[in-house]
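A single chain, nothing else alongside it, follows as structure tokens in the form predicted alone.
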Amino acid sequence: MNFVAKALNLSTSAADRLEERNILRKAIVKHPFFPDIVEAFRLEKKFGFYEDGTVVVKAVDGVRVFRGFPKIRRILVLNPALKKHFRDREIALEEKMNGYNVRVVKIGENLYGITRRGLICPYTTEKVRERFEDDFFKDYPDYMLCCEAVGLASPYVPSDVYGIKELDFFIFDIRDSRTNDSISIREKEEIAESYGLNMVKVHLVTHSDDFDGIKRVIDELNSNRREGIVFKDVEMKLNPLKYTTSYANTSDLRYAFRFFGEYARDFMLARIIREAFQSFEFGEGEEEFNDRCLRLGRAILEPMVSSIKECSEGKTIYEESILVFSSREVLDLFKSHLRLLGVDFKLEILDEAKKIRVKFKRIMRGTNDRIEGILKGSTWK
């Protein structure tokens, strides 16, 4: 434990007491799969300037801090939020891409993969391994990729909309590992075509009152099922601000309301609002209005009316999708690493031709347990 206080700069005592405090955790199962790491804690909350993610690790080779992400704030009118934030600084409209976020890094020898929470995922790392060269590493050693790791063949978020049937990864922001400081949006796609690597889209370079090309940009991504858009300074001066879709948060709460006793009533809330403020906001006419209403309300009782029939049938309720791993090893390392995580899952092996292709399901216990209750007599409260 001394290393993490050396490199947060806390004392020894202030680090075992967040230890302690369960916000100071194990973010490794430690395997040969990781050769350059020692050990390794992640920040299961923000600490002082540091964002909940950040990862302390101790390599081979010293002591480095990854730095988790920063938290990105939410705009629910696109008018005056983005002029009162923005003010008269050009922006680039982001794909926001329905995906897990995954910092790609080089610690010793090695390429590793990061997830938002800062557990180092043998899953994640593999694909990575499998997908990127270290020669940016070589260049920039202090610097991470920032990525959406996109697809079918998604431990946490699979995800049909883009056609890639296994799992990519696309740049959003190339930061600092230590600072968090991140470089410029022309920077990064100079870097992106340099490396040869992949960049989340940027839909219109514009100025926040440009209202018309931002909604045509958004109704595009929404006809097309996508998540939204980041809107940021072009100089990476200013904070970002984040914007979805009403596909995106109709699909939010059809997840949720599928798998409603894993998801807090704030979860929930916070999409119809969103929709509720997108209405009033695009002046819809009575039937626009009224298709809304519809889908919204197919969101919220479809999933839930799913789930009670199956669990009323004796089925259990899962998330279920399909992974390919390039190695036993590392579909061996992954189960220890869901158990860290404190998942209730089941794994199939379905082909073990070429590569390792395995079902994944990941049960929904909290959903599961309290409609079998309702069904049997039990009270809501």
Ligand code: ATP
The other form holds:
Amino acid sequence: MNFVAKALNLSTSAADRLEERNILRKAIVKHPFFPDIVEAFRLEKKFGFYEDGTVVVKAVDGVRVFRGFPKIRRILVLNPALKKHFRDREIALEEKMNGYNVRVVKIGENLYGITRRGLICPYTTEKVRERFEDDFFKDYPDYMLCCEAVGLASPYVPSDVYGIKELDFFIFDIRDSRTNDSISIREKEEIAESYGLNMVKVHLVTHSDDFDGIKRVIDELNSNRREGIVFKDVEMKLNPLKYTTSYANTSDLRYAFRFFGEYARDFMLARIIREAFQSFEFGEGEEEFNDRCLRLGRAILEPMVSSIKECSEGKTIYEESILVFSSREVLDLFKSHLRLLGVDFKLEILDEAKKIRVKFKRIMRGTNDRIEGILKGSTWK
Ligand code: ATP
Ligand code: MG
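The structure above corresponds to the form predicted alone; please provide the structure of the form predicted together with this ligand.
So here's everything in the complex, that chain up top.
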């Protein structure tokens, strides 16, 4: 424990507060698959200027700090929000990919994948070790590659829109793991190129008053079922801003209402409000507006009615994905990891001829219990 306070340069009173508020949590299940790590803790909440998801690792060769990925503020209208924030600076429209946030880091002799909340995930780490060489880290040992992990074989956010059957990583930021300073977009592109790393797509480099150009990118992303844009100062001196497509808003709603017992009302409300501001700003005609109304209404009702129906037939409501493991050891470790996360799950091996293909079901207990209760005559509150 002491090494954490020291690594974060905390005063004695700050260290006490950290303890009292129970902010420090375990970041790993100890296992030989993580041979370089003696102990690892993460911040469950923001603490001082340390972001939540910050990880402190006691490694075999010293103590390391990996800062949490910073929050990205969201805009609901392009105009004047972009102008107000970026003024006359050049901005890059990077694709916002829909997967989960992973910091790829090197600790001791091996690569590791840290998820957003600061857990070192065995499944992600196995994939990281298969997809990345460590030549980048030989040249930049103190940096972390911030990536979106996307694909069908994802335990957290499975997605079929990128045509990736397993799981792949797309770099969006390269940061100093200790200070969280980010390198410029140009430098990032050069590094991605020279080390052969996948990078998220930059769709356009422009200025905030280029409404038509920006709108065109959003429309194209929307028709390709993509999530949205992260607007970045090309120098990475200002904080980025994010903006999502109507497709993303409605598909989030579909998901949240299917599992309405697990999702907070804020989650749903925020996405409905995004639709309203976009509809207003894009000044749509009657037909487009009617389409949006229908899309939104369907995204809310259809998934709920289908969950109710399934429950009424005695089925369990769960989210399902197919994961692909390279080793049995990691599969077993991943089960312990899910227990650490408190996930209610079922795993079923489909085949293990080459790789181990596993059906992973995340049971949505809240939704199941809610629907069952109501169907048996319980009141809402
Ligand atoms: P936040 O806490 O950052 O506001 P959130 O957890 O609500 O975010 P999102 O709304 O998905 O998540 O938006 C931020 C996330 O988007 C980042 O954490 C990152 O994983 C993901 N992302 C995808 N593409 C990019 C990109 N090009 N640049 C930055 N982040 C990206
Ligand atoms: Mg996301």
